[in-house]
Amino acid sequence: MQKYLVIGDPIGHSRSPGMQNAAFRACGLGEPYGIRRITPEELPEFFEFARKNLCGVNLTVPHKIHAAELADELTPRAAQCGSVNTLIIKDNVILGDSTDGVGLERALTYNFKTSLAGKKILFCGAGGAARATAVHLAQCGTTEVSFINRTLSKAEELAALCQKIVPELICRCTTPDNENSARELLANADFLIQATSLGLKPEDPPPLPLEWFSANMKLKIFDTIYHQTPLQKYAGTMNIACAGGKEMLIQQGAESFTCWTGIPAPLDAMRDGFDHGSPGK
């Protein structure tokens, strides 16, 4: 009997079942991790289902912004970012919760075998995403978190409630058409963390013109987009540094696991799981 989803819209391509039932597995809880399609428009009818039948939920696009106002309670973090992509449901009780924060947090360890202690953190992307993730970056230590983003003001917005919260933290906005500025942060940072949906279709652009990237830059990439990008190609090909979205995916679904059951999340199991899951089982 399934007793926690994944829902997003669409959804077909999540790993998140076959990932999340191999730690279900590993730790003898059988498979209840199921996969549903749920549009915005359902989405409060949904939540009521959820209070009544599910233990917990893993919400991914276009769900997290909606769902932090439609919980009944939301742990610290997820008030703080305004997102939330985890629910906890207990005694009728639906408690949001973003381990997405703490998700890139550990991928970027994991990836780079560095910590985040003294490091300029920049972000292609204020969407979703960027919202989610950095406002946990700013609280790990880091020196400055700045913005790359088409919707200058929507940056702003972003880089404004970081700075609420880590008061000395540096933020830095600018566009993509502004080229030396955009230029000028991708040469200072350590870490740039590409957080738009470019690179979910074959056909979509770079986020950022490819010839901005040199040979041996000191900045490593993490792409959020789990399979192949172009931009993961070329960085290939110029030998910076890169990693794919795979391990925010399975460290974000850890922390959920942990967060429904109490069990510390079997990583292995759960890189198995993804690695060999079809999408979408």
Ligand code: NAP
Contents of the next structure:
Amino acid sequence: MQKYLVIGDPIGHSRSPGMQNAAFRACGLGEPYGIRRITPEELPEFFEFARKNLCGVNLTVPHKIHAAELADELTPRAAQCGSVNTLIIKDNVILGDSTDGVGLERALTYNFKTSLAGKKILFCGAGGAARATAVHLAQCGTTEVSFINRTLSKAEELAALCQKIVPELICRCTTPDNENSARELLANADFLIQATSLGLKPEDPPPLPLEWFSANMKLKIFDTIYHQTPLQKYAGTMNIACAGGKEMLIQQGAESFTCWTGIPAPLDAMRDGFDHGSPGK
Ligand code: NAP
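The form predicted together with this ligand is what I want next, because the block you gave corresponds to the form predicted alone; please supply it.
Let's see the whole complex now, leading with the same chain.
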């Protein structure tokens, strides 16, 4: 009987079953993790099913905000960002948690072998992924968390949220159309977090003009997209340190696994499950 599920709409592409079942197997706990397409309309009914039948759930697009409203209780980190990607279910109580922020923090330190203390972070994008992670990075000893986003109001809203939580943080916002200020933010940043959906489709333009990136930049690029995008390829040719989104998915899933089981996540098994695991049923 499957006691854990990943849900979303669409969901067929998810690597979570391969990755999570690899973790459960490595700990001698079988393969209890499945996958189910749940539409936004079905989410409230799914919560009642989960309450009675499941121990844990991962949620992806488009459920993370609605799930924060439906959960019985929220962890402080989920309440701060208003986003839920993990349900922990015990004694008929559904606790909503958000492991995306810590997942990104650990992916950055794993990929670039450096701490975030004193660093300047620049997000390109201000959608759900940026929202779920920026608030966490703001609390990692960083000195600046800024945003370049097509829709300025969304960037400003997110910057205000970060600054409310960490008043001394520097938070600046601009749009890609505003070339001077966007390039100034790029030149100043230690990390660029590519958190737009541009790059998911082969015909997408790069999130920022590639000619804005040069070999002598101190910037390290983390692209939340798993597969190689034109931005990642270009960074490689320019010798700019760059990583794709795989480790973020692994680390957020590892944190969910530990929240459910109390066991430290077997990260190498999860990385192998990400690469070679088969989708769940
Ligand atoms: P979302 O809420 O739909 O936000 C999309 C973002 O992309 C917004 O900032 C949006 O700007 C921007 N955007 C979309 N189309 C654009 C265009 N044509 N031109 C300029 N900007 C555009 O999506 P999300 O959930 O945040 O996901 C964003 C990315 O994060 C996706 O690529 C997803 O694969 C990735 N992700 C990765 C992980 C991981 O574990 N690695 C986890 C979650 C998400 P506006 O605000 O102007 O609309």
